[in-house]
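Take a look at this single chain, the form predicted alone, given in structure tokens.
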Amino acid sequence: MDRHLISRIAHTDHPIAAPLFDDSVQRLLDRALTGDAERLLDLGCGEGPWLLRALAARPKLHAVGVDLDTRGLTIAQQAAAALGVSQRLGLHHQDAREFSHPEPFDAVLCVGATHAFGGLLPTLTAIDRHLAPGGLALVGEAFWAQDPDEAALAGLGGMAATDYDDLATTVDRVVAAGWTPVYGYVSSRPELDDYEFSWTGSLAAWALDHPEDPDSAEAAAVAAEHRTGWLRGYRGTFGFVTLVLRRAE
């Protein structure tokens, strides 16, 4: 089953692909799009939920999204047309690592997609190439809320303990790379639980609603495996922080 299709179904009831409630998303956008910000870039935009919310609330804003998911970009364009913001949205079917643009952006975001660049610090390097002087980066990254045991690592698909750091070390690494946190938000336990129950529940519900679909059994199995890995593995170990950053001048 195509991973983009799995993700799309799993995020049916939680379009933000990160453990954040709607008011948290709004607060983060308000922090990142300050003053007269007019240009926003999302590296790994998927179906564009961050961009669409920002455009709907800010009539002077222009936004650009980059992703490899063709269907996700189509959905984003259709949603933009329905909101009446499509003239202010540019979408690019391209590897975000290779994306270039002649103009810099007032804010660049990458939330829950740092894996596309090989981790947090390479993501910040990529963001820096697109950021206007004084611009803000909005980056969401996982961290260890407590030291991971074997069950937690297995539940996360066989990750290594070195794949993430604790929160303090994560922020220290960002600062050492020349960035200053001007705001940050740590997802709450209710947000983390809501995200996981939404992810697994939407996928399981789709399987129940489409028993004749050739992907139904696999979707049900993926949902069940993910739910077990979370509840019996990494719940309480996995944390998520979204940082608003400025480049040290």
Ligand SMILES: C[S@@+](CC[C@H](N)C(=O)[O-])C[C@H]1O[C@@H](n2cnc3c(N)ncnc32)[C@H](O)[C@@H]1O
The other form holds:
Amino acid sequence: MDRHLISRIAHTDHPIAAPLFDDSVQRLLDRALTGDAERLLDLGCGEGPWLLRALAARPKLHAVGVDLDTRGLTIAQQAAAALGVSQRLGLHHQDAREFSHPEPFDAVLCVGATHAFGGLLPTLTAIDRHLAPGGLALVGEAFWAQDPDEAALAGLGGMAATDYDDLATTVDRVVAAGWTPVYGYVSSRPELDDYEFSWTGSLAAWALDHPEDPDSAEAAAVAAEHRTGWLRGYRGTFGFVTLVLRRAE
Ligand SMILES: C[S@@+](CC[C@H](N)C(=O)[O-])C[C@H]1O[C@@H](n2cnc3c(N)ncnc32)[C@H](O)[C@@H]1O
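Previous: the form predicted alone; requested now: the form predicted together with the named molecule:
Every chain and every other molecule in the complex is listed next, the one we just looked at coming first.
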């Protein structure tokens, strides 16, 4: 089963593809898009939930999203039309690592897509290339809320303990790379649990609703395996932080 399709079905009831409630997303956008911000870029925008929320609330804002998932971008485009913000949204079907644009952005975000750049620090290097002087980065990244044991690493699909750090070390590395956290939000346990139950539940429900679909059995199996990997593995170990960062000029 195509992983983009799995992800799209799994996010049906949780459009933000990260463990954040809507009010957390709004608060983070308010911190990243300060008064006169006019240009926003999202690297790995998916279906564009961050861009759409930002555009709907800020009539002067123009936004650009980049993603490799064609259908995700189509959904973003349709949602933008429904909201009446299409004129202010540019979508690019492209590898975010190769994206270039003639004008810099007041804010650049990358949430849940740092793997595309090879981790948090390479993501910040990529973001920096697109930021206007004084611009803000908004980046969402996993961290270890406690030392990962074997069950946690297996539940995350065979990750290594070195793939993430604890929260303090994560922030230290960002600071050492020349960034100053001007805000940050650590996803709460209810946000993490809601995200996982929503992800696994939407996929499992789709399998029940489509028993004749050739992908039905696989969708049910992926949902069950993911749920077990979470509940018996990484629940309590996997954390998620979204940082708003400024570069020293
Ligand atoms: C977990 S989703 C996050 C989507 C969105 N940022 C959100 O918070 O809802 C990760 C996204 O990164 C995209 N992605 C992964 N690698 C990419 C790459 N090299 N270039 C562009 N997008 C990429 C995927 O297609 C997917 O839409």
